[in-house]
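Take a look at this one chain, the form predicted on its own, written out in structure tokens.
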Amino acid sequence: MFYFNKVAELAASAIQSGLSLSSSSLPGLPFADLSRELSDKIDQLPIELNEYGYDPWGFDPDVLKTSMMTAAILYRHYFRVVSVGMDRLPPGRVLLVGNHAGQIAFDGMMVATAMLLEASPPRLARGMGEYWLATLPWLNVLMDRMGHSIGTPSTCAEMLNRDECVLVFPEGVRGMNKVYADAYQLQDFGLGFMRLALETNTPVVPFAVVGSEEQAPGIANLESVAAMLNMPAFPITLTWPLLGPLGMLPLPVRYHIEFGQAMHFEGDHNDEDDAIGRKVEEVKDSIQSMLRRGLAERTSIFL
């Protein structure tokens, strides 16, 4: 009951804050300028395309220019993302590893957008999606065209061996669909990303997202319903499914993203789980420390 009351307070706070969007922020938004900026950034990506205009995994820069415009607007004008530590990213291959939350993966979208708009030079963060996403009509093709992929170890290793930037959330649905009572408490991390980092000699850059937990605070996760629908989770929030599709819209919280120092690991990627797990805990501890710092410095979920 505590967390139900808490999410109700969050919704009330959003309303009282005017959804945190002042009237002066709405008229005359520079969407044309933002579109040009996004297009210029994508043109700077060091992508090798074949004769059909695709990279080895089906990425199409023209599709990204169109599809990422919504993400760029959300980044600049809705979530008003503050990103720090971008200068800590090493050049070349890298694994971005962070916390996951929010019922819908706006956090991954905002991290990928930050890499395009804020990194110098711009980087294409190739998100690794859940396996069930490939079962949704057209989505697997759209993911490929945008530079992302279903997170199979072989695909991820191939990308890293070609010096790509890969974005992973080791909590998976455990993190994304947890209830608000567990907000900012990292769930169990999978070990796969560390085995890949060791196998491909890839540095790991931990990052922490503050704000995603409040965008759609979860009340419950109906696992039995999810199983019947062949879905990884069936979350219930204060507004969904009560308000239907409208209830899937996130609250306009402010995102704060911090990228940590690159972490380099040595060892055999075929080591026992205990040995791999100790390395994973180092990454997890780094993310948790950044989360604690971010929460302590935040004065409001909307500011």
Contents of the next structure:
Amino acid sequence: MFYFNKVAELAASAIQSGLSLSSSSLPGLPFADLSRELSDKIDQLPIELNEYGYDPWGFDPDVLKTSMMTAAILYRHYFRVVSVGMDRLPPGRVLLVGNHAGQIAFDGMMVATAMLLEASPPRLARGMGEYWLATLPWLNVLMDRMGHSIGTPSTCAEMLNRDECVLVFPEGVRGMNKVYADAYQLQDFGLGFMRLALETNTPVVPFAVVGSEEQAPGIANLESVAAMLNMPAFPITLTWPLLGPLGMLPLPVRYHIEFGQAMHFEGDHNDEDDAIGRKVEEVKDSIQSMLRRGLAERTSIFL
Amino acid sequence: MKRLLITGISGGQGRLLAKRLSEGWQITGVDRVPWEGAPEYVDVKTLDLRKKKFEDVLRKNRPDAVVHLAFVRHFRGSNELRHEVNVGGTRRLLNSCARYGVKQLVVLSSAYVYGALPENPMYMDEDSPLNVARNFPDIRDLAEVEGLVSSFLWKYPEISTSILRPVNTLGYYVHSAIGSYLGLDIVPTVTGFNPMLQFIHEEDVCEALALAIENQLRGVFNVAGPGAVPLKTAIHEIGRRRISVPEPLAHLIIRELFRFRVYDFPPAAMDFIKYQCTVDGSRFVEATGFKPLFSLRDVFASVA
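Right, and the form predicted together with its partner chain of this protein, after the form predicted on its own?
Up next: the whole complex, starting with the chain shown before.
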């Protein structure tokens, strides 16, 4: 579902190119400052580029500057994200692990934006995409240039070994496309991220996103239609597919993101599933308790 | 002086390697095509690897080391010929090596054996599966050659056998598929795709072969060059014009051109300009201390 995330970003980056034009001619616009801020933060990223301006995985900061502008506007002005716990982020390699919801991966987008705008020093959160994304024209290129990658274990391990920050949602589609009745209840976690954390000796930073469930409450997920269209899921929401493409727009909920204490795990990464699963449960519990706290403290979904 | 046999010596890489190892080795070369004006320090024999006479060279010459470069890498001929030369030739060579006391063997394969697949990780190590045959039957023979050589490697532990898998090779002497693709007046790319490609200069590949010989290397090694850039950047740096063709159309055109051998670029090779086939070269660097002399800029300048 990363795909929709990218479609949205692609569409919006087109709008953005218009925006950045107008913002330079009208310095009073709020986006001019945001654009400058984003650009400064991206310049501060501790990433080594080769003589042609690319990192070893094809990341290009210039592409990120334009494509993340939409995300930054959504972050500040639409979802009005409140992020806490960024100060607890350890330096060096880190695996961000959190809950997934909301039909379209705005949660991933917002976490990545928080890492750019609020973390100090700013970090590039690298998402791990589904294999089939590599076969989609333009999107596959955009994904690489923005610092993300196809989610093969070896790429993830390589990135962690080079002290990068990798963002994963171990619930995957199970979490993102669940129905609203299951809101904020963590679905089954994949075990792969824990094996990678153990293999590369990477701290796991759990995070909880509150707000994403209400952006597009799921009524149903038509798995047979999804299979027919060769898509990971086919959600039905209040607005989609009723309102067509417009129905993909999220409701203007307020996002709260909490980053928890880094968790260090030790053990054999080739251990049997049960042993790995117990460690995964610890991460899951930590996220679930942050979610519970976040929900209890929330006074309004939209304000 | 120790004796070295180079198969496929008349090709670009063979000539470079002969020059590189001319001091310290007594060099014999074999090739189907003659090497006009070969330097006197090389004894070139014009013969076919598939013929009985080739065995005589090893019997009489008793080389200490063999570098196997005699592969058909283009698609101008038939697949049968490719297979016969590449697989049949290698098999014959391996048998002779075992029989006539060769102590060292280096085979120049290619990173293409991993295949260009959408799910490829960015840095494939030597243990990654050789997937090229999955979508690209035309170069299945390369994977077969690798299979032959690896089993040879295990069967004859007393012979230091190594396989080198260099990335896209560019330069003045070496003719490669990627070289002729990037040499087109207008280079077609597939709309919406711009994979990262690794490049290496031919002289660095030559250096890698020499290092494999000098270090008596044993095993399989990727040889990565100075780095990776998007395909379009490479085309731009080499100074070519580019045309973006939507995939279905590109496929159709290439298939038809290839069918009539107007352009010898098999349709399946299109995956290599859509998906990445990039490798991790650290094993070779650790084993030999290899450091490419030519930067990406130098590599592109050499064919611009």
